[in-house]
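The chain that follows stands alone, in the form predicted on its own, written as structure tokens.
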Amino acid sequence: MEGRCRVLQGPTIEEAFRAIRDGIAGRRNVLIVGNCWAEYFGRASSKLGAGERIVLIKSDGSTLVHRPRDYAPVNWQPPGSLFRTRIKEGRLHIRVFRRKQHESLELIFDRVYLVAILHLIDLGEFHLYASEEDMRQAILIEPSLVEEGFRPVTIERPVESGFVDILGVDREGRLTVVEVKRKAVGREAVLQLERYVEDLRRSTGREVRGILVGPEVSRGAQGLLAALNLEFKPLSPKRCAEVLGDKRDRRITDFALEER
């Protein structure tokens, strides 16, 4: 990190101003710790009283204001924002704004404890893997992940021995139990599915299919599936994450008017 990280501890307002101005101009990541307050004007308006906070200005123009508690920023501006940095009446002012959207975030510091100017490089590829609940939601969105013609009817259906993840019907109208596993399917999962299928056969008097869905099946479970006339359908958490991501992308405008 030598030559790519500059840290000022206890800088004066003038020193902080120069470092922050140059860091923003150089498209660096800028970390500021100090006592500040904030005013936001845009789709709504808000005022945040004085307090010791962490401000992160990223190289893409996004800005986040964090309190010493809670994981979410209390104020923020998205990528592509513009900046105006100045000193007024002995205080450091950082204005983060977007002209077309007519919104701005004004940060005012009367004390700065630390400034870090960071030249960071991140070329790593991000992989998102879904939970079992995410996998269930992905199947509800795109039932063909199980098989063509599958139609979900309900989730978490109670039966005598537990709760069925997804209950639906196949293309031939047969009642179908779908049990979802995030990891490799083992013998216990097969026996669990068998119990659910038998419970539904007894309670409905209908023919019931049982399908285990997961990334892979263990060798010991393959024989047991065949012996119990149950089925396995491969489905990776990654594929489910992609389905959920596509759904979120299609609905991104739903959050455009989210209040701050």
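Alternative state: the form predicted in complex with the DNA, after the form predicted on its own:
Below you will find a single chain and nothing else.
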């Protein structure tokens, strides 16, 4: 473990500097807790006043500056960033930059409470279920999730303005565009569907139905749907996962137990 994890508590700026510089050079993960401020220039620009934060520099170069609140980092750099650390006027400067993107984050610490240099090995697999892709799969396996008598014909069918999620035929043989969303659909999704339907009407000269599938609709989207003569079919990712679980292999079944 000692080889894996080197910790400095209450280091001097000089000690912190050396540990961080070497940690970054050695492609370790570097954790810094201290009082800092920051400036960012690139796609936009930003200024962050002084405060106590947690900074995480990962071995792939991604860098996160976390305040004691919120999910999102207040400042960051994506993977592949480069670093320059130095001491200036008794303070620790860490410049995180991406040359090609002309993007730079300058971090300045005047106090460092904790530095940890970590060699982490993480080969664990990660799997996510109940994605929009899973919903599409479920519909292909069990088309009645959309509507009794619905028959899918094509997936990812290209039309003029994009790709139709599922193109099929309803029980009366009408061409039917299905657009799937894993969360509550808003106006945006309706516009997308409307465009697809319009493209298909034009290119085929046939009558075309448009059905939005998702767990719920917003009020505004509801109105737009009505105005554009489009339809909504409620369907949750959860329900789809169940269908997939039944038909494929069991994955989500313990979810029901969890939910009570």
